[in-house]
Every structure is written in C-alpha cells, then in structure tokens.
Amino acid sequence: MFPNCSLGHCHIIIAVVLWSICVDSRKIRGISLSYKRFYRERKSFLCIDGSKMIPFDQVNDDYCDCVDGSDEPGTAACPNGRFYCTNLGYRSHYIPSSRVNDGICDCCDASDEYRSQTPCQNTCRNLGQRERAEVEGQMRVLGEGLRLKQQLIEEGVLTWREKQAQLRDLQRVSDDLQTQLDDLRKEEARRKEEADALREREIGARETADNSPTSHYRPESPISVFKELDSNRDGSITVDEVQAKLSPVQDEEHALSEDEAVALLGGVHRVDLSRFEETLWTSLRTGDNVTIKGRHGVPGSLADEDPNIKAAVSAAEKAAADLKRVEDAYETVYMEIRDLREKLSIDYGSEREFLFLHNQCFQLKVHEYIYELCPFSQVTQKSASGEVVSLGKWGSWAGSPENQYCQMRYESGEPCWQGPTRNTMVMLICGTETALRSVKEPSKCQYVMELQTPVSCQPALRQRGIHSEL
C-alpha cells in the first residue's frame, strides 16, 4: 500500500490519514451562523427541541438520534432534517437533508455533495454577480420611475387645480344662464299671450263682420279654399291631397307626414266641406302651422291681413327662439358640470398621481383577442370578428391597507355562458413607461391584467436596495 517506507514510517502515515478522515467527519456541516451556538464541541449534545441528550460524537454520524433531526444537519439520515447552503457570494438557503450527497448539485457552493462522486462547481460568485447586475438594473429603473412619478404628481396637482377652477367658472356661467332662462320664459309667455289676444280679437271682429248684412269685409271663404284643395273635384279632401297641397309654415320645402295630415283632418283620412270648416280651415285661417304651398298663408288668414298680429307673432317666435337657444346652452353647461364633478369625485391616489390615466386607454393583443383597459372607465375584449365584450366597469381600488393603490377592480361585465359575470383585476407594477403588459384568465371569466406605470414605483423599494446577503 505504501512502497518504499519503513514499518514505523508507514504507521505514522496511516495515523495521519485516519486523523484527517476523522477531522473531516467531525466537521459540523449544514448549519447557519445563527445555529452554531448549538454545535459547540463538548462531551454531549442536546437536541435543539430539548427532547434528548446524546454524545457529541453522534452528531453528523449518519444516524438520526433526535426527533427534530437537529443531530444530523450535514447528512441525509433524518427525514425532517435541513441542510444549510452557505453559498458565500450569493443567497444562502436551506434544502431538505435528503438531498445531501444525492449526486445532484443543490447548493451553488457544492457543499451539499461533499462525499458524492458528482463533480459540482462553485457557481455562487457568477450567480451573485448576475443577480447583483439584475438588481442594480431594477434600481436604475426604480430611480427613473420615481423621477417620472414626481413629474406626474406635479402635473396631476396642476390639472386638479385647473379642473377645480373650470368647475367654478362653469357654475358661474350656469347661474347666469339660469337667470336668463327665468327672464326669457317670462318674456316668451308675455309675447305669446299678446299674440293670442290679438288673434282672438281679430277672429271676433271677423265673425261679427261676417254676420253683418252691411259689411263689405269678405275675406276668402272656406268654400273657395275647399275647392282649391279638392284636386279631383270629388267633394272631399283626402290625406293625399293635404300632403300634396299643404306644407309647414316654417319650412315649405318639408312635406307633411301622413300622421300630420290625418291630425289636420281631425283624425280621419277624408273630410267633406262641413267637416273641413271644423278642422283644417281653422288651421289655415290662423296661419300658425300650415299654409298652401307657394303662398304666404291663405288669403284672408290672420297673419297676412293684420300687420299688428304679424308683428306680435314674429315677436313671440323670436322670444321662443331666444329661449330655446339659452335652454340649449344651459343643457350643455349642465352636462359639462356633471361630467367634471364625476371626474373629480374619483380617488386618484393620495397625491393624485393616477389622474393622468383618466381618459387614456391601453391595448394588448393576446392570441386572437385585443384587450383594452381604460382606467377608471372599463375593460373590454375584442375578437378577430370585431365583437366587443365588456370585462368589467370601474369599481374601486382593491389593494391591501398598506398599499391600497396597487390593484384596480373592474366588475359587472357581460355574463359568461353558463358562468358568472366577467370581472377584471388590474395589478399595477413599477416601470418607466405606462403600458398594458399581460392579460390572463386564471379562472372562468375572471381576468387578471398587469399595468406597468411609473406612478406605481415606491420609495420603499429603493430603500431596501440590493439583497443584504449579496
């Protein structure tokens, strides 16, 4: 075994080899610095759970003595044992003791395969360098994200103030318009009342004149107008003849509808002379609604014969037009105020950092679908055929109490076939740009999206920095 050595020298060599093996076997492997105090070499060893005292030379002897497996941290003897990978230069961690010397390199420092035939390499330094580079890259992204976040916060504050000022201005305009409306409604009612009074007096005067045997006042008679409208001379006026001969006073190019013609004839489709005098003739005499095409009212109509009535009607029409114009303006301002108040009622974050997302939409194509997220509004899914399905409408923030603004909930989307209504949870992650990064459907009709944005970057992440063990 040892050629060219004397008997004494051979004994010494054998003793040294055995001693080195013994020392190697006595080395306490698989424990962390925090547990070294339990493994100080002495005559006896107390199981860490306090259940048993054993001789110290039974620690790591490949036989499980302690119920908690604490006597075999460096072997696979105990089924519940743990082996500590020191992994200097990388992240330390525990592995099950059953993986010790199993021929597979689990620890990057190769400490778990100290007696196996597997040639494990120590890769901790390379892994540490790679992870440090990744973390440093993340820190750079975080730093840039925080800088952009501050800009967006400042822009959000300015936008918020502008919207508040805009709301105050709109409210003042609304109050002014309301005052105008009150005055114009009174004016319109007064003008209409004056025109109606003049008409009533004129109609009364004409009726008196018609009944007087000495009167020379003879406006055009209903018989002559009836004959003019009776195109086929059959002794009646039909809906078709009314549509062909008459038009609205305000728009002679516009043809009367069948329903309008029927209404003028008193709700029927044909009238004789007596019925004509009770229905259509009244409308033609006042000249308010319809006229014979090509003529400004029927000869003898009130509006054409009396300039005072004509002026009163014109003034009433102008008052009505002015009222309509201000009513339209008031309705527009009212809608703007409502929309602005709704926008300002939304929670945009503690510093209004999410305000810039309002009225923006972000899309992502996944397979044959295009998903669109419109923050504070809705989430939709568009198929290749163009069908759009609602995946939920804005509900609320859904983060934890510690970080409320890290998740958005969109609910009450379209119902699934034989399933629940569609809902979407949006997870917000830190990044230097705002974009929709992923869409998943972990369960039926329940969607999860990731929206990357600078405003989700948190200073606490920067303070934590690179992993302390690297």
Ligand code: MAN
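Positions refer to the first chain, counted from 1. For clarity, a rigid core is taken as the largest C-alpha set superposing within 1.5 Å between two forms. Just so you know, these numbers come straight off a predicted model, no measurement behind them. First, how it differs from the form predicted in complex with the named molecule.
- With the core held fixed between these two forms, D240 has its Cα displaced by at least 2 Å.
- Relative to the superposed core, E336 undergoes a Cα shift smaller than 2 Å between these two forms.
- Relative to the superposed rigid core, the position of the CA of N101 differs between these two forms by less than 2 Å.
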Second form
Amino acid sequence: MFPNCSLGHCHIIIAVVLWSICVDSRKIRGISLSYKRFYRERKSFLCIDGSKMIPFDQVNDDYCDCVDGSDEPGTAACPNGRFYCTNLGYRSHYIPSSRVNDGICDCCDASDEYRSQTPCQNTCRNLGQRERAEVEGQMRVLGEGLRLKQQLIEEGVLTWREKQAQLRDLQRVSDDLQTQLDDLRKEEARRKEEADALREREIGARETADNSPTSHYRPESPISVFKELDSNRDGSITVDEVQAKLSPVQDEEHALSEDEAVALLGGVHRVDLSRFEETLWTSLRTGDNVTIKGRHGVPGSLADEDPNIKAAVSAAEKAAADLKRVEDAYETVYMEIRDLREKLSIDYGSEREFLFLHNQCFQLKVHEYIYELCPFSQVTQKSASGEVVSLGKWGSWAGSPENQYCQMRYESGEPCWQGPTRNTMVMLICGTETALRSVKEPSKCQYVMELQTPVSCQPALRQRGIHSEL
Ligand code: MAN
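Return one more block: the form predicted in complex with the named molecule, after the form predicted alone shown previously.
Complete assembly follows, chain above in first position.
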C-alpha cells in the first residue's frame, strides 16, 4: 500500500522513479540476459575481465574505462566493445559497439540507434515471421523428403536382395558351365587327336604307295601340298616359293606378283603348316584364283575320299563348335558376374539409400554446356558442337567423417589444356526430387555440382530446424 503523500512528495517520488528507470535502462543497454548478472547495480562495477573496478555510474557513460570494453556495452566508446541486439521476435546477435548510433540500423529492433537521427523501424516481427515461414517450408520439404527417403531405402533393400540372388544364380550357371567346359575340352582334344591320327595314317599309306613307280599320286592333303610347295624343305612356305609354284587360274603363264603372294599367305612373307592351312590352303581348295602350276583341278581333302576320316573330322568339328558355344556362354556369364560384383562392391550409404542412383543419369544445361552426372559412374560436359568431355570418373565419398555421404568425388577426367585433370565434386542436398540443381566451375577445370535428392535429408536437420524455430 502507498503511504499518503502531499503533491510535493509525489513529485519527488515520481522523479526518483523516472531517474532510476533512466539510469537502469542506460546501464543495461546492449547486454544479453546471461550477462545481466555482471551489471547488477552496486556501488562499483568490476570489468568482466577482472582488470579494474570503477564506480557503477561509469557504466555506459560513453567513456571507455575497461580494457575489455565491458563497461560500455551500450555505447560506441570502447573500440573492442560489443552491443547485444535483443531483437525480440527474431534472432538476437552481437554487433561491434562502434556501430551503435552510427546512423545505420543494424539491430532489427532498432536498439542500436537509440540516440541517432536515423529513424530505425522495428522489423523483427516481420523478419521473424518470414523466417518462420521459410523454416516451416523447409520442414515440410524435410518431412516429405524423409518419407520418400524411407521408400527409397526399402526399394534399395529389395534391389540389393535381388542383385545378391542374381549373383548367386549367375555363380551357379558359371560353375555348371565350367564343368561342361572341362568335359568339352577333353572331348574336343580327343576328337581332334582321333581325326589327326586317321589323317596321318592315311597320308603315310599314300606316301608309301607314291614311292612305287606305278603310282599316280595326287597330293591331296594340306600336309602333302605344303611339302610340295616347300621347295627348300625348311618347314615354311615363303613368298618366293609361292611365286615359283603357283599361278593365277585364269592365266597359268602369268607369274604372281609379290603383293599377290603375300596376300595369299595372309599378309605375311612366310607361313608354317598351321598358318598355311588357314590361308593359302583355303585358296587352293576353292580353286577360284590360284592353282599349282601344271596341275588342273583343286586339291581335295582326305576326308572327301575316306568316310572314316570324314566322320572323325566332322566329330572333331562338332566338338570344337560345342566347346566354342560353351566358351562364349561362360565368357558372357563371367562378365555379368564381374559387372555385378563391381556394382555390389560400391558403398551406397549406411542403409544403401543411394543404391537407386546406380544406372541413372541427370542432366543440366548451364550456358553453352549440357552437364551429365551418372552417379557412381561418371560426369561429362557436352558442348554445343556435340563434343563430350569427361569431367571425372567415380572416385569416392568425400564428405566429413561425421557425414561422408554428403559429397561425391569424380576424378581423373580429361586433362585441361595447360591446366589440371578435370575433377568434379558433387554436393548432395536434401529435396523432394532427385535432380541436378547447379553446376559451377569455381576454378579452371574443377567443377562443383549440386545434386538434390530425398536420400540426403537427415532427421538431424529436422531437429535443428525445429530448435531454430523455437
Ligand atoms: C572447355 C571446358 C571448360 C574449361 C575449358 C578449359 O572449354 O571444358 O569448362 O574451362 O575447356 O580450357
């Protein structure tokens, strides 16, 4: 209860109250709530660094007494002082106290210009509302992003299982083909041996017969033709021997040119028996272009004459064809396994959330270039002329140890003219869609891209957002 008082007394009381409000507000200007305890009104004030004690009315008196500037939080008197903008409704922050009453509105609550000619408006409410709307928008994106991320993780788990099952199946097929290959290789060798043995035996018999004076031996096998053409018996047929022994079918008088002879030998100057069978022998067998001088007709094969040899050769050919078929199948499966293993060996994130990006590509046109990012594979730059330049191949995750999955490094792209090899850093940012959002080249041939995707949304961001909102 107020005591009764005369009008004179009342004036005095009102003046004291106003003075104390004035003094108090002068003293506490520019400090935060947590610092208020240092400025509790007493007779004297201890500089916060403890270096000096001054009378309390020297606080915020526009004269700097403390080395740490703590006696002048609300004026520009101390060069190292700092002024606290309370900014109710928005974000509080410090400004250098040199900006107090400098004619520029720094605090949104206008508290830094309390004695200036500049009419600062309190814009904290509007700023706060705008920021809260932005944060709410971000929170909505984050919420939706996290929902989509969960779906992508679940899809990733299924894809991963499918790929593992596919790998197991391929492995089984590969093992089976390997067993078949072992059998077929033996079979092919056995059949070939059989056919060769029959052929050799027949050739031997013919050569014996040929030595008899009554023989009308015609060299029909590749070996005997080879021996006939190999005049110097050195185990190979040369260009000279071809020119000496062969002539064009159309004009037997005409000698073969060196180029023609080389062509008949498959592009070389000398062939052994096996190369002979693959090259010149084939030409002689068809008899279309070239023939042995003085001989009419084409050399036949032993198989054409002997049904046993014919059967053995065709069995050997079939075995070779079967082997080739299985070898091709094995090669295909082997490559599929290798590709799949390579794909499965990539780090797709702690929950394999980035797996869905594999085999996808994203494009963005920036100025005259079309940039393309194919995650876990490569980055390219296509110019208006259609030239495609590699900006790097998949290297590794490159984020900080706390969140390594927020950056990707693509390296060893095409070398830059008078510069480094092209490299690209891809920054992953949270969004509801997966898309390439920006491409920059901050320094020559070093590119930075932003890839937006729900899988980069982090629940931690949500908590931070909510906290900043509060
Ligand atoms: C091309 C592009 C550019 C790059 C220059 C460097 O024009 O790849 O991005 O800066 O080469 O010479």
